[in-house]
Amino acid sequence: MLQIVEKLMREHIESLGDLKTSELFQKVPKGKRLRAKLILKIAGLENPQTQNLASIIELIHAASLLHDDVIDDATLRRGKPSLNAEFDNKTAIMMGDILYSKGFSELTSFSKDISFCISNAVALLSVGELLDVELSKAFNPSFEKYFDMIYKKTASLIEASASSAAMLAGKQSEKYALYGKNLGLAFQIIDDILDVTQTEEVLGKPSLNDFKEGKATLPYLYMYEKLNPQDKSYLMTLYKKELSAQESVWIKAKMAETGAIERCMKDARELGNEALLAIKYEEDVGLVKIITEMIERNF
């Protein structure tokens, strides 16, 4: 069902006659489509109305990423160039700023609910990159800071999928934002742990590339907590620097003695229950499967 969201991505934007942007987007990368599956398994997979509302949160959430690999000067994003790498900035920004429109365009033809319910999680998306742009400009020992800029960097969205999806199904979009938005916090969470303990060959990036970027993450929050005061001063010293080999396993080394990733392991699991509590009653169309797989994956 997946094959008829890409064709309804790619009608899209082939609706706007532009060679070039046609090109450009046969180049922007696929991602997981955890927001289109979500929309599909909560509103029901033959709905044409559901697969057009999938297209769109997809074209979105394209579009915020090629903005963040902007942000992040990232070259690679899943082992490939990056559209900024392939091209320049300026490239990139406007393919995102063309997704954006078109999604939004295509937006207009559901309800004032659902397109409120989805434009304003895209406002508080980039509410959420701001805050991430801020947070890099020192470390961040703020639990309480980390949690809301993910929140709404990444949650805000698949919060947002899950409930418009309920709408567009005549569900209870209460019950099924609240495991969209535990879900989104959990799948960032899981997303921070790969970034220590996989390698780059995995994850199609530098292994530890959220600390040189400036991204005080929460594996980096509670290994923090427990270092002593000489070890904090060391870790700072590394912080938004290029990491030799000894300085990455002086990381992870103390990763696993202050037990940093264990403790996020059971946040995420805990968010994930949660979630899951949130849908008790409610038919399993397979939520509980995308939960157990998104805590458990490896990239």
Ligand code: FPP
Given for the second form:
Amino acid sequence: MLQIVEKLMREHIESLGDLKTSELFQKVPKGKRLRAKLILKIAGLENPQTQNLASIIELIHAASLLHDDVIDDATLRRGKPSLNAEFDNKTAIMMGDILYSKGFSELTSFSKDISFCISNAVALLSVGELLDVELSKAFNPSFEKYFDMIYKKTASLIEASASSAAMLAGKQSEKYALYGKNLGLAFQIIDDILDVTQTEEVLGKPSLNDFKEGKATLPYLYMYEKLNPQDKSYLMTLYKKELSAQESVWIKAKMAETGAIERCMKDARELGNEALLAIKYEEDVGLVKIITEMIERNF
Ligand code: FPP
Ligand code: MG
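Now that we've seen the form predicted on its own, could you pull up the form predicted in complex with the ligand?
So here's everything in the complex, that chain up top.
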């Protein structure tokens, strides 16, 4: 069912008539297409408008990751060199600009409500990325700031995907927005857990990379809360540092000792339940499965 979305994305980019752009687009990683799946499930996969909306959101999401890899100085994405690493920052930034502006021009064929919903979420997404950059300058121990940042950086576009799909299908958009918001928050928490628990081989990017990038994600916040003063100071010496094997082992051991990962999993499951509660009286079109698969995933 995602093939049609891939085809539409390709067609949107090819319609620009630039060979170099089309070639570079083939190098952009495809990803899980979570947002497209969500839209197709909520608004019906046979509807051409639904398929087009899914392709637009995935173009915008892909653009945001191209920019994010430049911002994070990332060299790997889904096990392959990121565009900024394979080419350069200029190429990755311009490809990102092409993808999201083409997405926006296609968005003009939708109603004002839908185009506002998506474009407003992209503004939030950018504010969220800026917050992420700010919070990565010095160790941030605030849960409130973390949750505000992940809502904007990740959940806002998932919330808008679910909500705009519901608008297309004539369903109650507020319920689906709440589903999408909680799904998005849980999604980012799981991502932050996997950074700690998985290997580079599974992740397709280095493991324990967030802390090196200065990101004190939820597992670190829970761990920090429980550490004794001496361990807290030691953790601070590892912040933003290339970790040795021994230091990585120490972090993983402390994560286990403090129960930090379990607490994060509990939060993710609770958010998953909140999401399901929001659409409790709606027909199940596969949204329960999206939550369970997303929470129990390994990468
Ligand atoms: C990944 O975070 C980043 C995002 C989900 C959002 C990035 C948003 C922007 C760069 C704003 C610009 C938007 C557009 C449309 C150009 P992460 O670094 O925690 O995840 P990662 O480990 O997958 O890199
Ligand atoms: Mg990143």
